[in-house]
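First, one chain by itself: the form predicted alone, in structure tokens.
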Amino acid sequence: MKNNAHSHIRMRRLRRNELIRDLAAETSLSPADLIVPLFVRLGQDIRRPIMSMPGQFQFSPDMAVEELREMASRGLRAFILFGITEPGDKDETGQAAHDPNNAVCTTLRRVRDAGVNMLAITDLCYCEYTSHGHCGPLTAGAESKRSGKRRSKAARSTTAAKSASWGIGDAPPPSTTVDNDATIERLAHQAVLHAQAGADMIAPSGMMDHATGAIRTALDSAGFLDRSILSYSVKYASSYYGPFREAAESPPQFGDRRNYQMDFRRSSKEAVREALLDVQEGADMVMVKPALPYLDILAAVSAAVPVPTAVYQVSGEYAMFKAAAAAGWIDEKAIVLETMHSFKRAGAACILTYYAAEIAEWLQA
């Protein structure tokens, strides 16, 4: 080798073995930066798979506490519900949502009963419980009412043509998107119906515009100062939600959430101010959502925010390494490590993965 003034440097000395890469290592990762999700489901000793989430199960609540019993002798510190209706039950404005007796409720009451050691955080939104899958009461025709005018025949056949693209339902009626200011007022009442029930931590995924301030108006009037607020402050429209769907049953009906979730093509400025809005109403961490593909949103939000930042590895994800690791093709063990690392290298102060409880295992092994 020829001799220069940087001859001394050897970039492989760091990497000469396990020891010396576990002292250098500047990322870490363990059971307690995982959040487990539970889908839950109002019955008794209810098990269901979700054939297209392989390892994942709808529970009833009885279940659901000795799956989290089980999660908590892992290591496992925090888990978040996803709540089931039956269709029966199912409205245009989500009235399931408000019952105390519901699916979330119930389970937030039989795990606080049982004593099991876990934050438990819920998922704040209409979805799964709506007769169209939206997420929150809809509101028809209400940008022709405030432009006093009709769209035109051309416009109408454009939007026809857009729904093919959707894939999912068919074409909204015109103008009809969810009613923002309606949803939030109804979201706030959700919230202190959870924290009522045993919530820690309210996490409202609907994307709609001053939820966060409305659920911490309503929990500091209810006298939950004390419950901390997750955001999913910035959540786009992604194709990587396709088998969320099958878990919690809550596909939309026509259309698609295009028109309140994120588009991925802007830059992350727009994510960033997403993020610090609902700080400033009073969210105590924020989350990134979907991971993988949008590692570069969650550094720069990670980066601009002043509390922790939560990324959720979606079921898309999950269900493509498990397909992946089924056909022989991957590791999954090392593939999901190493994808969990780029998530706390990227700024993730914890992860919402439904692979908590193998990860959980192979940490310890």
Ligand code: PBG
Second form
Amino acid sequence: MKNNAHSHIRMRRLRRNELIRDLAAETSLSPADLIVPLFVRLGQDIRRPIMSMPGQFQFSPDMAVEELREMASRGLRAFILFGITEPGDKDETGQAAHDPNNAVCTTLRRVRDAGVNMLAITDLCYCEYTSHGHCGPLTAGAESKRSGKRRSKAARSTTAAKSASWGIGDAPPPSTTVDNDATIERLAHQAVLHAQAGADMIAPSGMMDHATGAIRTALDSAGFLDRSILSYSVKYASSYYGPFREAAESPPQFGDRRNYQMDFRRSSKEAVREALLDVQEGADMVMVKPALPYLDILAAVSAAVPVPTAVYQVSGEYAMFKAAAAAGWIDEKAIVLETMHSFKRAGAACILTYYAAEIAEWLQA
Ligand code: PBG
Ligand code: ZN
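Hand over the structure of the form predicted together with the ligand; the form predicted alone is what we had up.
Every chain and every other molecule in the complex is listed next, the one we just looked at coming first.
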């Protein structure tokens, strides 16, 4: 070895054995960092597998309670609910979201009654409740503009993956959009219903401007000063949501979400601005979504905001790992744990992941 000024430096010293590597580790992972996503629908005894998300299920409220008991016993401490609406109960404005006996509210009450000791978070949006699958009621005149452009029944019943994908250069979406201010007014109402049913934390996911402020004001005036808001502040229009739309039965029936969700060609400056706006409006935590393809964004946001940052490893990320693992091409456990650490290293305080239950098991072993 050449004797130069830095020859005393040996980077390998801190890698010498497991004891010193563990001591030097700067990130850690525990079940307490994870949020379990759960899909719920009304009914009984339902535990229906989701094809594009192996290991994930739609649960009826009774089965959701059992599932969460099991999760709690593995050391998991938070869950987030996604409500599924029966097709016959969907309409243009998503009125089913305001039914205190819908799947989300019913499950929350059951979980509370059962005394499951986990933090209850609810996804707050309208796409699971509207007939058109968009994240809120549409602007006036949208129906007539849209009807001529409706795709055939066959085209509409295409797979979730297909309906969620697009390429640069595709035809522009129909000239109709979600009515921002009508939506946030309704979100505020829905948030209060969730709080009444027992939600600890509300997570608005629709990317409507000023949703966070509207929800904070509504929660406070209804007396729910202690309930927190986890804003999906930084959510990209992403093809990685494909499997979720099958899981939640909520693909947009026309167009896409690019005029409210973020454009992946923008820089982290837009992301930081979104997150800071939500903090100003009262977000207790912010979220970046998706996760692995957006680590640069996660790092920038978590460094810029004075609140904890969550990250959402979405359905498409999960499905890709599951497919490669099923084919025997990757070491699933090793890859998933490595990926979780990349989120922590990039600044995530917590991680929403469909792998939560498996990770908890792996960490216990
Ligand atoms: C609803 C919502 C979506 C996801 C979470 N909340 C779908 C969407 O925005 O199209 C996606 C989650 C996932 O893919 O795992 N607004
Ligand atoms: Zn939505």
